[in-house]
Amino acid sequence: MNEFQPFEHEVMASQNEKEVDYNLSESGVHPLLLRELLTDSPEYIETLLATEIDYAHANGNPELRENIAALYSGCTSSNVLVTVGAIEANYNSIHTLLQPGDELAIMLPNYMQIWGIAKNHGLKINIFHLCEDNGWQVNLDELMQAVTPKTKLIAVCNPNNPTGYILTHEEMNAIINAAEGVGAWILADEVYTGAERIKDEETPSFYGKYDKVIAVGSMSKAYGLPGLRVGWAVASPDTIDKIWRRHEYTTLSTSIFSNKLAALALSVNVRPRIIQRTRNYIRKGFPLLQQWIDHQKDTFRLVPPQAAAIAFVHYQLDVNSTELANKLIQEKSVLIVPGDHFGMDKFIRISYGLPQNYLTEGLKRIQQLVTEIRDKHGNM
């Protein structure tokens, strides 16, 4: 049996995110207040108060599944399974499609959950990269090498975590063609759709472009509602039923209140307001981060993210990224994400979809530590 691979990113987050003064590790925008969610629907409070505290539909309440289905072309509620966050959707999808010894191709950098599941499940991992030197575009040569006749699944994240890069139509087609050529599935983590920074058009889904796709979404990132713990998988009804059978072993269902609040958030009257709020946070926060980086060009460089509330910042310091993150926690009470957690040292992931005063003070503390490290090394 393989030695268990802990989920290092979530270990650091769970131990520190509620303890530090400034949490710049968040991957979504600043969370909504319940009052904000109910702004346009104050009468909904009575609906909630009249709710029996019972199990929700195990696969998600019908209204919620219908609202999710409306986000995807050619999708109905039978194509949707509601899960406890995107993290459960990913986990049960992998366990549905793959057996120990199977081969998969994973995009890096990436949220390392699928990589860790593969390690713990005895799967063979092939890697293809997004390349910073090329604006985080897909290395198509690596993609072709990573996908072999034995590949059962290709795992992508679009818009990407941590870079905020959005795949072009040509890159999406290359991934689809690679999958189709060997009969592989595509597991598409699309939780940042709606959190676009430089355009209003929403990022297209892989769903509907190829028959062997599982598209994963969440209320956590583009909606600022991580505490609902609502995610979903969208796929063919037969595939959804198979994932549902695993869902009954892991979580059974998310809460009745989460189902109702998520359905409200995704309704045609409320969703546009939430998406605009998200984009406002992202579009106001990024210039502050960019200005901070511009003042420290000898230390940091950044390919500007096209979406999401996060930036993958390259740094030039003689210190490992995990060591740097730990020093920030211990000495400055600031939490960021080390590049090690995405398989790439000498990077840090910083969130900027935050209240401006909070973001500015957090960045100031990072700069203080960087100055101290430079001064120390300069005097050695």
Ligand SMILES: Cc1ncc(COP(=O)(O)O)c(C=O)c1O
Contents of the next structure:
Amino acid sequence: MNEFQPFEHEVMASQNEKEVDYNLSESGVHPLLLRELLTDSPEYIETLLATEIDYAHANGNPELRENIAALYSGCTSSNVLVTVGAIEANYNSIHTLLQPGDELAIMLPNYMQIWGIAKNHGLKINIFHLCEDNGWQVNLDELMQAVTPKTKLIAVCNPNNPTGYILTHEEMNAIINAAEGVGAWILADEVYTGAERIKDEETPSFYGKYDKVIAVGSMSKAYGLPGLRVGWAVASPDTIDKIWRRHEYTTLSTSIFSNKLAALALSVNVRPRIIQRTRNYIRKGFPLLQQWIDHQKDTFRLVPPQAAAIAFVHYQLDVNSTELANKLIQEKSVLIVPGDHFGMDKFIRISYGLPQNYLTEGLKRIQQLVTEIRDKHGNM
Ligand SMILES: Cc1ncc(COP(=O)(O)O)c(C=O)c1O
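Form predicted alone already given; the form predicted in complex with the named molecule follows:
Full assembly next; the chain just shown is listed first.
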């Protein structure tokens, strides 16, 4: 058996995110206060107080599943399984669809959860890239090579973590055609839908465009509610039932309060306000980051992200990205994500969907370290 592959990105986060002065590693926007969520519905406090602290519906409470279904065309609550975060939806989807020895194609860079699961589950991994020198567009030649007659699943993240890139309709169609050509599944991690920066139109889902799609969503990113630990998988009812059988072994259900609060957040009256709040954070934070990069053009370069509260920044310094991240933790008490955690050294991922003073101070400390490194080693 292969050696266990830890989830490096989450290891660094879980060991440091609550310890540092400035956490610029989170990929969602600054989280809501419970009070903010309940602003328009103070009467809901009574509903929460009157809740029996029981198990929730194992597959998610009916109102929540209906509200999730309403986000996808041609979807009903029988197409939805509520999970403990998108992380569980991804995990149980892969274990439902793929057996050790099966082949899958993965888009990189990416949140490396599926890559790590694939390693630990003994799957054969083929890679296709988003290319920085092409504005992070998909390398379609690589896609064609990565998808073979043996491919069982294509894993994509759209909008993408860490680049914030949104696939074009042509790229989505190319991925669907590649999957259809060999009868493969598409596992579409769409947790950043709703967190668009450069346009108001929400990113279309892969769900409904091809039969063999599992779309994964979450309250953690576009809704700023990571502490609810609510995610979901959307697929055909028989696929949902199979994932649910895995869910009964792993987490069984998320909490009854999370089910209720997520249903409220996704209701037609509340959702637009939360999505607007997310976009305000992203759209106000990004110019600060861009300005900061513009002042250090000899060190940093960035393809501006189209969505999500994160930027994948290339740097030119004689230091490896994990080493840089560790120095930032130890010397400046700032947490960022090293490019190594996405399989790409010489990049760092920085959050910008944060309160402005917090972001500015965190960036200032990164700049201090960069200046110190340059003074010591010079640049490359
Ligand atoms: C692309 C992607 N998928 C899934 C997750 C996990 O999200 P959740 O908090 O819903 O488990 C993350 C978290 O960073 C992510 O970036």
